[in-house]
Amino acid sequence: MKRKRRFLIVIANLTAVLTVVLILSPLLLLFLNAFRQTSEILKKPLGLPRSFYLGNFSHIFARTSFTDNLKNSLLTTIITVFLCLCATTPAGYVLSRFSFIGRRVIIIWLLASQAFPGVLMAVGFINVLKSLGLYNTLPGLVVLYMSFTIPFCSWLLKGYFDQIPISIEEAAMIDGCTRARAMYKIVIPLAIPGLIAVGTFAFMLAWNEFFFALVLLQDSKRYTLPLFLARFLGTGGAVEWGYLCAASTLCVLPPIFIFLAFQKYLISGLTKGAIK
């Protein structure tokens, strides 16, 4: 029974380990590429550096816009993020301690929202943005985005207060504190996991979209960082592999920091905020 129970302990983590490896493997191609030069990535793709050439790395710096769209992206982002947990924190609180007439219909407003493709409003969007002159600006983009990240937040932090006790705060409003209190010196601190899973899924979308931002941005001085990487497929389908691999790297590294970082509470806020 011993022997058996070792052997599907092996089986298991061996399948684990398998897992890890195969879904790692683009990002460890994608970072031994950054270090190649194109030439040699089209003659032997899978191959490793025989050299670790950093020219890729100086090209981007020097050669191209990527520290003004890198700075156009970390405006947006911050921003996007900063807006999105003042927004839907006050309104995720509303939704879980208040009862009002049209509460249930907003909720399920908020959740039904995720179920169209946000390229089907494109052109609503745009049109509107145009009307409040915001078309090929940042803060047009950020609207943009804060557009596709408040419902589903409010959402999620909704189901976060849920798993909050209300006897905390009413513990705390018989000692004299006010409801406005309460929440931000008591809830707010306990829902701090659940903050980091709203801050990080707002990071994610405006970190990584593509669609809007092409479509929005006319300007090649206010590109986002994934507008710049497309530039770097050529005519007739070329590609500058060296190049864009470096490029990339050096995009999906903030998003691997802050996972890293905030694994721990970004797990326990979208498990918890899921669970009513």
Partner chain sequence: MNSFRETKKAFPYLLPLIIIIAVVSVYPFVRGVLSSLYGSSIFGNAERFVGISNFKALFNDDLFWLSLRNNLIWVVCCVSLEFVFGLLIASLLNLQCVKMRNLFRALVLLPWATPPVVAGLVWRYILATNGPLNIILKTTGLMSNPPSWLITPGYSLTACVVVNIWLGLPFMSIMLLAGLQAIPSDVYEAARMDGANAFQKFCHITMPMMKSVIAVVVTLMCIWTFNTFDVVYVLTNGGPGNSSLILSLYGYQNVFAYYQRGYGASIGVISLLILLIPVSMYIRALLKEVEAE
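Alt. form predicted in complex with its partner chain, vs. the form predicted alone above:
The next block holds one chain only.
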């Protein structure tokens, strides 16, 4: 019995290790190929880098619009995250604390908007953005990104605010604190883990987004990184895997770092707030 149990433990651990390796292998392959020349990658698809070759990186920085596109991605993402936090904090608060008329309708809209097809939103947006002069601009892209980050993040934060006992702010308000001050001084500091969760979520959504960028941005200087990668892949002829893997590596590292740093908050925010 005891031996059988020991055997099962070994099997479980081995399976776990194998699962992790299997799931991570595509990313590992990507990182390794970033340091190999295209000809080498094509000759030996599974080989290891022979030396610490940085030619791919210097090429994409020197010869392509990568630097501009990286800046665009950073700028769009940071502004989206910032605006999303500014908008969803009061939104989550009001949804959590008040039972106003129309609350149900707003919540249903927020949840239902997850299902809005991108094509429909793009068609609805494009004429407006054109008439505002925001077509083919990064501010226009930020507006599009707000359309899908704000609804879900408001819902997520509402769930987080629900966890904070209402009695804390009521006590402060009895002591003569206004509601706005109570929210600012008491509720928001307590909700910081939730705000981090929302920020991480919005960061990943905005950084990884492709469809709206594809639809809105027309010239290569204004591309974001996913769009740069897709265009680079699809320019016809032989694919320059070395360059592409180097650029992809740089594109995947920021969200992975953010994710590893804040995943604790993200997961608890999602499980407490949005899913339960």
